[in-house]
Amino acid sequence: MTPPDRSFAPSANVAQLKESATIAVSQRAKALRAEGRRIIDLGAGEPDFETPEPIRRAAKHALDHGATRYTATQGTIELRTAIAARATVRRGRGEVISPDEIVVSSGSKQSLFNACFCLFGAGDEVLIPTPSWTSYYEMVALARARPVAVMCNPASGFRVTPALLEAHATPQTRGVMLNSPVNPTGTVYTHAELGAILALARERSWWVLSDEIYLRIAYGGAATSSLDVAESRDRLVVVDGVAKAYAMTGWRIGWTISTVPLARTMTAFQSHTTFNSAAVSQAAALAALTSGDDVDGAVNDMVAKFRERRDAALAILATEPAIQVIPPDGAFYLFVRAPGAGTVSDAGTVFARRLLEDHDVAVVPGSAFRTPDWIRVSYATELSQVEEAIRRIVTAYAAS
């Protein structure tokens, strides 16, 4: 009797996926950690602060009183209440954002998937600036859309103009993904700048997704929200969760605001994947946008922290003149041109392997981001470890 062929294949939706290559090197730094090797990892990124005490307080009551049973699937009411209060603050104009025009989901990567899925589909082309988060060209293409990376000039900081969008777009261009701050490279867009492109997808008629999760971690002020420039939401998805600037990683709380029509048929669409997130999570995300001066103050020392770190990374990459790297205005990322950019084949993955087989320092290959001349540092761990890597990578820089 012939055996049954047990070998796999998968399925044409998926065949072309890759992995993250961001969490592909954090999991490879811990694997060499459990080896014993005192790697410092700066390829995560996710704050190494812990969630202010009062969310965490918030939580515990939370769940001694019920929060362990299923929520509405957009979210529950007094969270959509609390995200669309902040959002017509921030919209000002005299526009009431309803919280039906709120739709929460697992983590602001899923509100991506979920807006991305419900907009985009075959024939559709979506401009992603590049280089950008490494998960916005997969979802796309999990939507069977086409991602157009959008190659953007390191002279001005990778910042997209109207005119690089322009010059990229087709008759079958529905959409952009818009990033401020920006992962990797930590530019924040101006006012200007950004009401210049929004201008632009308006009059093309395009969709707009705006990721917004760092838009609290900048340093030079406030960093301006899509929903501060925009002449009409109509086609505007903005993007923001708890994950960054609350420190709440592991709680996975994201979400949307657009329009009452998305929101419904994102809405169907993730009661048929993953339903509603975590109740309990929920009333710590609650407690993060209504919990005032407590937690806002631990934001803006945590704000304060990394602006530090980055302040000293900086200063010593800039012992090394041969070191080009785009200095961040916001979130937590150095985006550094590694030895050998413009000769050697991949010279980001070269380099981001030798720093960590050989100086036990993980970092991100800037091939994740479409830039494969680059690496990603992520500044997102205690000041005496950011400058002891920052030290080897100079070291190694040289070496080279």
Given for the second form:
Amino acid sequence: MTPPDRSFAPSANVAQLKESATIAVSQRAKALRAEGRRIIDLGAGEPDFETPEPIRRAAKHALDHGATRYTATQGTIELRTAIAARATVRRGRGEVISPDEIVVSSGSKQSLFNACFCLFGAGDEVLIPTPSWTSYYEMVALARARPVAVMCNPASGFRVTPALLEAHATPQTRGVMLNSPVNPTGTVYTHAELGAILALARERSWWVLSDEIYLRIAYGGAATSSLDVAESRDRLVVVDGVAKAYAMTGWRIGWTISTVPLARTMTAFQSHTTFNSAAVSQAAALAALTSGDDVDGAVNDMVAKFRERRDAALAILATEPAIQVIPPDGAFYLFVRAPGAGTVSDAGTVFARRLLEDHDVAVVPGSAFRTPDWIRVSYATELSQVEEAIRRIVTAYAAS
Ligand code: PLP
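What would the structure be for the form predicted together with pyridoxal-5'-phosphate, given that what you showed me was the form predicted alone?
Entire complex below, previous chain first.
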């Protein structure tokens, strides 16, 4: 019997959509592991630590005390109050950030999507410093706006500058996506750099979506938030969450800090798509933000471990002088130039494939971030595994 034809024509909404390359790599690594291969997965953008115990304890308690039902779409008042209180302290200048300016979502990914969908539309252009996290381009396109890749210079750690943004701006430019520390490069913007970009955006009336999901994972002292430097929050959306800093990727809690009118629109939008994020996860996120020293100590320990792995990985990479790597000051990624870059087409994908098939190491090809000459190597994995995998990368590089 011939199988039924289940093919279909995707709608115009998703006709151009590509699967997340970062997720695809992780799933391929898992599939190979299931076949018995001992793959070291340096593809995942996910801390390998367990969620700190006080947070898990608070979640268990919450489950037994009613956190099993719908909450307000925008998030529980307790969680929004805690987020607003922290943001108010961070912002300073006597400016009070209200819980009404916060929208809690199921991960900062959803927060970013809400913001893109509610702010941008057909005919709009959005500047995306490149390389950038793969989903920015797709989210902007899903909103029917045009993602404009602003290619940055590797010599300066792929930092975007006001001059680069201006060179790509048109009268249709409506916004800019910022991320610091950056996925995939680990670059951290200084106070002055971020201030200059925000000043330009303000002058041009662009919206700034400031993705600060890696803010706590910085090695050269506290990283700067847009809340620290923005002259005005009129067109600023700060996006944050618990996934990376608190090792809470599976809980799916993120949020936006914006303005009351935008928060209302995003809440209305979310009320028709996913509604509230899981009640128990919101209780866990509240514990993450309010448990004080117990949890903060655990976060500091995790950051110290990331730093140790980064240093170890950089030391091993340095044994092969031909390898070019962006020195990272935050997040948990190394961005490495693939052998053959500049001559081999899509050198990053070629190298990533070789690493996976011949050396049992999973990394993400740079094409996922619109920089096909590079690969992204995550060191959110146990130290000895990171060291072993980096040694294999060096061996593979030297043999190329
Ligand atoms: N923003 C960046 C830059 C990321 O790398 C990720 C996850 O990899 C996210 C946002 C999404 O995080 P969440 O788990 O909060 O949705």
